[in-house]
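Here you get one chain, nothing else, as structure tokens; it is the form predicted on its own.
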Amino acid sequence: MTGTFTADEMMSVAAARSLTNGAACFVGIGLPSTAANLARRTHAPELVLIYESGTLGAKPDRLPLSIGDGVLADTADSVVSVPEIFNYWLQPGRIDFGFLGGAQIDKFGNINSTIIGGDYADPKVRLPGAGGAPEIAASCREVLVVMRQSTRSFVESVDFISSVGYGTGKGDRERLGLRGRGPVKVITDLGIMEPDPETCELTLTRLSPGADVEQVRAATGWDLAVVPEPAVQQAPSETELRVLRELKATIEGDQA
């Protein structure tokens, strides 16, 4: 019987329940790392990961701390450069999946990851930047965005599109000539999201256990679309929590 399990615990577990065996994914720190080892220590053992930094088919053996920690060149099936992780692996769209995070989403899953407030020369608050999102946005055949909701992030319209969803909606991508699918999934504490397959607008379709569709349009800057009746996420299996937390564990230690 599964135990008891947090909200981020969940999402985790959503994301990593959505990538495949044997397809390679894109992965960054932080989150997305977090669920594609635990994808690949669990339902997915061939998922190939490969980081910006250039390592090709990474097998750590614990979460790294950054792209450029050592653990995954010692473990990779190959390293490259950057310039080639992206002019021959993601831009030819030879990545299936790829993870997006930021600041801020759109009702058409557009990010805001550059500035808060203002104008791109006078913002309120300057943020990092998109680094490698945008080609991510642009070429992975399918992207998923994983974020806490809430109406600071999730917003009617962005402050500044960092990375490209489906733009103003359906038609968008393909008149802008990128390659992948889009955001296919946004994975949230509350619940998954997925575009309507006219208007490209982010419809809730399932809700997170013990979340429900008002709490999720309440932390939605937008009047949500919701399907008739949105399933219930299963909750995280005794496998998944006892490998996700193992994982996090080890990021954990090396920190302390």
Contents of the next structure:
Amino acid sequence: MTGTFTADEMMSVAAARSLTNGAACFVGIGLPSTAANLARRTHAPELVLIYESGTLGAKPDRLPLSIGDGVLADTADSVVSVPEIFNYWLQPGRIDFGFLGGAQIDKFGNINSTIIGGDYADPKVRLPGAGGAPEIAASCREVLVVMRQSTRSFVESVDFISSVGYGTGKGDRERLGLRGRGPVKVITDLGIMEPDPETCELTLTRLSPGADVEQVRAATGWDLAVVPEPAVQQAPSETELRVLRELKATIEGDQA
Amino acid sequence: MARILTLSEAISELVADGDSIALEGFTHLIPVAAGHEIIRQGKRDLTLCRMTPDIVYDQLIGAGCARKLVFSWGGNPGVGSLHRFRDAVQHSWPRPLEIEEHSHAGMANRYAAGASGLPFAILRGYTGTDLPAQTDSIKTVTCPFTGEVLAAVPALNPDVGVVHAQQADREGNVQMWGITGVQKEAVLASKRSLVTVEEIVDELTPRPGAVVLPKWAVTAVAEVPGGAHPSYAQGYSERDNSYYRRWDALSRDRAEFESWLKTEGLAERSAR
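Rather than the form predicted on its own that you just supplied, could I have the structure of the form predicted in complex with the partner chain?
Expanding to the full complex; the earlier chain stays at the top.
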């Protein structure tokens, strides 16, 4: 146990711990990138970082500010074109982990990064869009999602399906012909959710230190299923915290 | 054979009102100066194509140059949303913006089909998402060999493809390196092309992994040092991250944007 840490730090550490050494990970910018870079500096030095700009095996010495940051190209095993990264590396299922965030997620792990409210032609808020996520969510062997939890982001059903989790429930991925397993973990600042083996509904399995079940339920827009007596995650170690803070200090501003 | 032109000549000759144009660049080597020249020349009714429309597309949209956007992720990389793009979609300001939305994999394959001279591309994508329902440019095709149903997307063949590169020689052979995204495909898919370069050199130095566009595959080359600013050109300049953050604040407000447009967007040389 260490001194104090924030819920955000716990989230980044928990997300990093979910990545295994030697795996190939397709990394989105923001929280996933922070976690993947933390993992490579702690328990998973051989983690292969792949960014959609075409950098294979990037080993950045600071946090990249975007998926096309020059530090990724400078340190990569290879830089390939964008058609190649999607067609040769992602599509055939060569990538172990897809690491995604989003604006909304529903109880079956479907993600929205397209519009909020209204309809597609007349949205309340227009978001950046799906980018690489639809095929990352479909083709990586497993998907990890990292998002801050609130009733605005964890909703009964998303306003737009930008990328598919478990669709309408168990068996839907198979019916759709999606090749990867789908979102095996959703990691938030309050805990970790995993799909129920029978229903594929996201179920709270672990709590962050200091969070309780009622707090997580209150930050979830559906009637959240919870395993009996969810375990509490191990707090960040001194090393994890130090490395995470050093990493965050490598960039200016509020980039996650 | 590529002609060496000034930026102003090149945009004037190659880009017409109503054209579809692709200013490609993946965080790196974004042809921003060329976009500003399009704003200055007051081009209208353009269909803007790009996988990752960012600040320069926000500026083109806010300046009223665009009728339609064909894209897969429209944001301010590392910062957040594009406010001029949002305002156009949500409030039709300064004019309505039609959108044709894809995933990155879909857009990359559309350019690859365009560069290949094929009518469409196939990919294993979009399945289960709400994207296909919003455009007639995502359909399915059945594999004649296995019966698998795959996504089909039409080739993207812009009237004009514009990219920025590090170097060209005096004959118009172009070389770029680092993250080269979908730039080669965008140039080869387009009917006409313009490459702005950091510098024109006597002789290109061969570099492992570099992309070379031979002079006979490019319509025009213009020497525009710093033409990617605020994005970066590996070996020449760093990304100006503070510009991206400043744009977030400036672009939220229509009046502030219009003031930027008058003082910098329409200034003789690109804002830098």
